[in-house]
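Single chain ahead, by itself, as structure tokens, in the form predicted on its own.
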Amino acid sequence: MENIVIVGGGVAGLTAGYHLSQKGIKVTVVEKEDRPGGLARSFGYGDFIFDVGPHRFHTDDQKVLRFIKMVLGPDSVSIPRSSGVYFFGRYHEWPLRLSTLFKLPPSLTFRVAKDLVHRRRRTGSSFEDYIINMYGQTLYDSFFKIYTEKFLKHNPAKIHSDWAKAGIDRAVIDKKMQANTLFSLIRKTLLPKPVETEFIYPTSGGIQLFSDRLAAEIEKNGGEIRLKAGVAEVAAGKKKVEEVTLADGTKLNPDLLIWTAPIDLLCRLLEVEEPRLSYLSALLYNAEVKGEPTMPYQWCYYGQEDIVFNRISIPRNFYKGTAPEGKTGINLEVTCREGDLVWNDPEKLSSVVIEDMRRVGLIPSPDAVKALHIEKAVNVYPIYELDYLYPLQRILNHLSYIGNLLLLGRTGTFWYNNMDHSIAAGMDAAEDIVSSQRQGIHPLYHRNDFWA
């Protein structure tokens, strides 16, 4: 293998590129942004550092854990998890604790208990069916339905149950705290001592440090990192990608193309039928705030319809050095579609974002916000519409005939995952390529390989 081109400089592509370059293979990473990292990059404004949402390292895979620690070296800290959820006008610990039961309206608690002992099972395959079967009608109506409609901009009855399996269950993070039925949810809240989850977070440059170090090692090993380099064309014969043309006219001739950019973009460039797949993008309102954090949470979900943001994260609660002394950075995420009215004019929401910060107690008054920086993140979440499996499988079958193409990562495989999953996938891909275990280097990872 003389030359491998990796389109997309996110965690999966950089991890694969690092391991391949360590074996002496020529790697060229092509990234359209001005820095590596993809969805795991950071923004700096003076002494403030913000990530694209609440990024942190956590894994049960010891191989992945050793790799993360090796890359970060001494420049990391281990911190306990602290996360919350806001609904019915109050903050609650997430995962739920015993104290949560006493904060809910009594009528809601009664109806939740009634769901536990008496409910009919639904037979459909929608998000709505899955949540009602697992948690009951009351919790679905009072939180999951409202949050999902607000977050995805879709009717939960038209979203596949895989979104719940990937999103709701994964939000708990620690398998020891999984609560995938109403009974287990209540049982977990009654534990005398909740399971404590530890995270790893960099002590320099935010989560960006991980990607920067991988990129530096790739270049040190003779590879190339091309930033601000969009892909304009992909030319393929019947069984092989022949040429990749960048936006600046540069032409690359890969022996193997590892594609971690959106799968629908690849289909467009190959001029094959595009799958009916779509991604949700996000606006990130990064607020510089005077004063200490008003809450201990590293991140918090907001399920109420009248709060414009879906989720916030406080980098300083991951690592104090992400903000100057006596100040706090708060990242507020608003999901939208690329090209819609909010995306095209995000400044219109600025005053609403700040007022909602005051309403939920993140700031004492609007004057506490000294600066508000707006960043755009495209293709952040794959949307699992009810029939998404059919077009996805059809396009995977079509692309499987291209013998030197490998799909990888969150957007390359339409897979709603965490950083540790992308790292593991990148490591496995590099190992398979180097060991030549795949005859002809057969490309496509199927999502069930990961979600089993």
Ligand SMILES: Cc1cc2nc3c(=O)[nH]c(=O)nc-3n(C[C@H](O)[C@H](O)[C@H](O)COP(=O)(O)OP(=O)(O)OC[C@H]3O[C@@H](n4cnc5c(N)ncnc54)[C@H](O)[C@@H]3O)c2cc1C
Second form
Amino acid sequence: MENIVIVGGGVAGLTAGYHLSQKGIKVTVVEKEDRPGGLARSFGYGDFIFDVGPHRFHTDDQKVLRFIKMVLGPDSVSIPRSSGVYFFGRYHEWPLRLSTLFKLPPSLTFRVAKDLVHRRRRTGSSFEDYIINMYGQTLYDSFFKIYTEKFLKHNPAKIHSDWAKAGIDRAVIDKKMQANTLFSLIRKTLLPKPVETEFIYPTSGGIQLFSDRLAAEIEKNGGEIRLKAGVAEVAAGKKKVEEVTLADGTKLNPDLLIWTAPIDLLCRLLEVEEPRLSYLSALLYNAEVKGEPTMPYQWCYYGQEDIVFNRISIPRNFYKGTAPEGKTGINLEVTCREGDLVWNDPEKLSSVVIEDMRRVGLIPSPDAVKALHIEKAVNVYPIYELDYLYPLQRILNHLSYIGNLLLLGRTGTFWYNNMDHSIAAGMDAAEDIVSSQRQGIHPLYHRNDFWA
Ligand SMILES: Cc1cc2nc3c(=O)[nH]c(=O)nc-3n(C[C@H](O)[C@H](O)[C@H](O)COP(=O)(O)OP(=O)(O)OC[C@H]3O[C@@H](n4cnc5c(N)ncnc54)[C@H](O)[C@@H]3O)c2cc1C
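For comparison with the form predicted on its own, please write out the form predicted together with the ligand.
Okay, now the whole complex, with that chain kicking things off.
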């Protein structure tokens, strides 16, 4: 393989690029932003560092864990998890514990207990069916439905159950802690020793450090990282990508194109039928706050519809060096659609965001917020509509005829995953490419076994 072009400098593209360049293969990574990292990038304002929401490494895959540790070297800490959820006007631990149920209004606790005894199984494949089967109608109505409508801006009855399967795993992170039914909630709570989840977080530069290091290694190995280099055109014959044109007019002719940018963008550029797949975007309100954190949580979900943000995270509770002494950075996430009213005018929400911070006890008064920086993140969550598998499969069938194209990563495969999954897929893809070079077979498509 002479020349591999990787579109997207997120963790999937960079991991693949690192392993390929280690084998002496020439890679060119093209990234539209001004820095690598993709969804796992960071923002610095003076001594404050924020990531795109809460970002920490956790994996059960020893190969991936060794790789993360090798990349970060001594510049990381291992920390126990601490996360929460806010509903009915108070904070609870996340993942939910049995004790949570007793802190709810008594009539609700009674109804939750009734759901546990009288379980009626639903047979549909929507998010709503899945959650009601798992947690019962009462918890669905009082938390999951409200949170999902607020977060996704969609009716949960029209969302596929894969969103629940992947989403709850994403939110819990550690498989050992996953309590996806009321029964398993009780079982986990009765365990003699609570399960402790450890996260890895960099001690300099936020989560960005991982991608910066990979990009530097790729360059050291003779590869190229092109930033502010969005792909503007992709020309392909029936069976081969011939040319990739960047926004500045540069033309690249890859032997193999690894695509980690959104899959629907590729379809648009190739002028093939555009799949009905869409992503949710997010506005990140990064607040510099006077004083110490008011809660121990690294991140917390807000299920109430009258609170404008869905989730907050406090980088200082991952690593104290992310904010100056006596100050706290708080990231507040508001999901929206790219181009909608909120997206176009995010400043309009600033005062609401600050007032809601006060209402939920994150700050004593609005003047504790010394600065509020707004960042926009596109294509942050794939939206799994009820029939999303049909357009996705259609497009995969179509693209599979292109022999020198490999799809990879979260947006590249429309996969609601975590960094460790993108890293594992990047490593596997690089291995497949190197071995297929030897055996003469070519990988058409690469993804972890999420749908298996
Ligand atoms: C709020 C939030 C919190 C998260 N928390 C965690 C966590 O705690 N732990 C965890 O493991 N995972 C977490 N994740 C998931 C994690 O961010 C992703 O799994 C991972 O970053 C995906 O990497 P990727 O390379 O597959 O995709 P991406 O990061 O999406 O990379 C795709 C890249 O393509 C680039 N691109 C797009 N269009 C073009 C173009 N036209 N030309 C060139 N480049 C282009 C993009 O800029 C981007 O850099 C979180 C995600 C979010 C959104």
